[in-house]
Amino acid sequence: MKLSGNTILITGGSAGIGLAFAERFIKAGNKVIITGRRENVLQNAKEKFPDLITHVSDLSIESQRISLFDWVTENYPEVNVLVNNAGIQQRFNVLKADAKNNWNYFNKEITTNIEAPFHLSILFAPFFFTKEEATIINVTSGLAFTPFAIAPIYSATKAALHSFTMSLRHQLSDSSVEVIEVAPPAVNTDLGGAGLHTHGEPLEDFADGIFKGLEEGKQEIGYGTSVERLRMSRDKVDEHVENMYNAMKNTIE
């Protein structure tokens, strides 16, 4: 991937990751659009760095995220750049989960982790096809690969999203557009809530990892402990995980 001269989308913008990936690509020397649902947060964003354009979407509704590919292509026709970034966590306990009265809290993760990056990947697609150069860039987690068993939809969903992405750069692979995966570790971001990822990765530090990456021209990035997660193996893979649910298991109880 070219790292200047480009027209990026990024998806959940306005703040953690995605506002930090915006930040360099904007430094870089790229034209940046970013979206996000609440406009107040993306004026915030837009406060710190003027150059740039934003956009409000709620990608968890198909018809938001098809009139955002409409907007973006008919103002911004040399976009060719696709960042999914955005993705929600929530953490509980399946036991007290009231999934009958209250699922639509449950699907809003599925449809924002999976179905939005889904849907927007294969918009762009063909779009992208056209280009000389375009790159689809797919935040997942290294919980793709050892899942978080109390924030179990949100694993689940960035495991899909990393086959999905698979495909994606296969079915791809003899055009002109190019897929990465960037496959994050836990980040001192408001993922999930303020204050839960407080132990992780600082953002700027993480936000510079990935983009040595990028000028390395790597297809998967990892990040931290992210890096081993990528290539673990099943054995370790469990126990991994429950070493993770032990330490964290009274959190939702």
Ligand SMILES: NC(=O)c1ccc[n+]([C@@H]2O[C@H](COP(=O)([O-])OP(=O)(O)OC[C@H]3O[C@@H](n4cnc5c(N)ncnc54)[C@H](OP(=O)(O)O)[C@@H]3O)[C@@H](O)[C@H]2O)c1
The other form holds:
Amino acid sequence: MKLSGNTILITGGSAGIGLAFAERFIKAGNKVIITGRRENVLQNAKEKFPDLITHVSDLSIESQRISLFDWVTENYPEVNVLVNNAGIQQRFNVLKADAKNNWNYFNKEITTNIEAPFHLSILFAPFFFTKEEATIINVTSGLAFTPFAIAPIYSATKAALHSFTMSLRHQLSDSSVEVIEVAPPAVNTDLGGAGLHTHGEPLEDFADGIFKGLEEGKQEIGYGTSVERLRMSRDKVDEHVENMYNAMKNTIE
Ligand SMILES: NC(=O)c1ccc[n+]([C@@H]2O[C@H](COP(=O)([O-])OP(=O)(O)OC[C@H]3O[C@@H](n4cnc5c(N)ncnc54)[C@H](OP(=O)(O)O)[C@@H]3O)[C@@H](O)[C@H]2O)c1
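For comparison with the form predicted alone, kindly provide the form predicted together with the ligand.
Next comes the full complex, this chain leading.
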């Protein structure tokens, strides 16, 4: 994708990875719109980077995804890049989940991490189809390839988004719409709650690494350990998944 002169919508751009991407896109000469559920977090982002355009919306809700699409395409009809970045992570023990009373809690991970990027991609693809250059970037995870057994729904949502992204790329291959997957390893953000990802890659280094991949024109971009996991053999996947589970299973007991 070209890295300047775009109008870019980043879902969940108010914090973490989305905000680090927003900062880099702004500095490279793009117009950037960020979304999130919490207005005060969006405001904090705007105080840091006054050129950001902010919009409150909860993308786990179908009507709010449609309103976001309508608002963006009416107010910024030149929009040509969608970054499906918003996501949540829940770690839990299936034996203690009480899914009879709590399904809304678990389903939120599915609506946020799968329904939202699927729906927004399918809303924006025909709109982008008429543009000279457009890009859809889906943020998956290294866990799409090596599931983290203590976050079973999360890992499955990211595997689904990886699969969807491959299909989308094929369907749009004869068009001007490029489809890129970013698969982060653990990165030090507040994903899943403050303190859970402090062991992860430093956010700024990670974001610089991904932008290098964008500059190089890669379609699937990993960083650190996720580079290898994107192409791991099935035997190595099994070994990696078992090691990760054994190292962390006590945290959900
Ligand atoms: N950090 C990692 O280790 C890691 C690794 C692999 C993949 N990823 C992926 O990278 C993406 C960004 O994660 P992050 O680490 O930057 O997490 P984060 O710091 O928790 O940021 C998540 C962002 O998404 C927004 N968001 C969450 N639910 C939303 C909803 N229903 N509607 C609209 N916005 C919503 C949040 O704002 P509000 O809470 O205000 O809505 C926030 O802006 C996610 O897709 C995540 O799965 C992260």
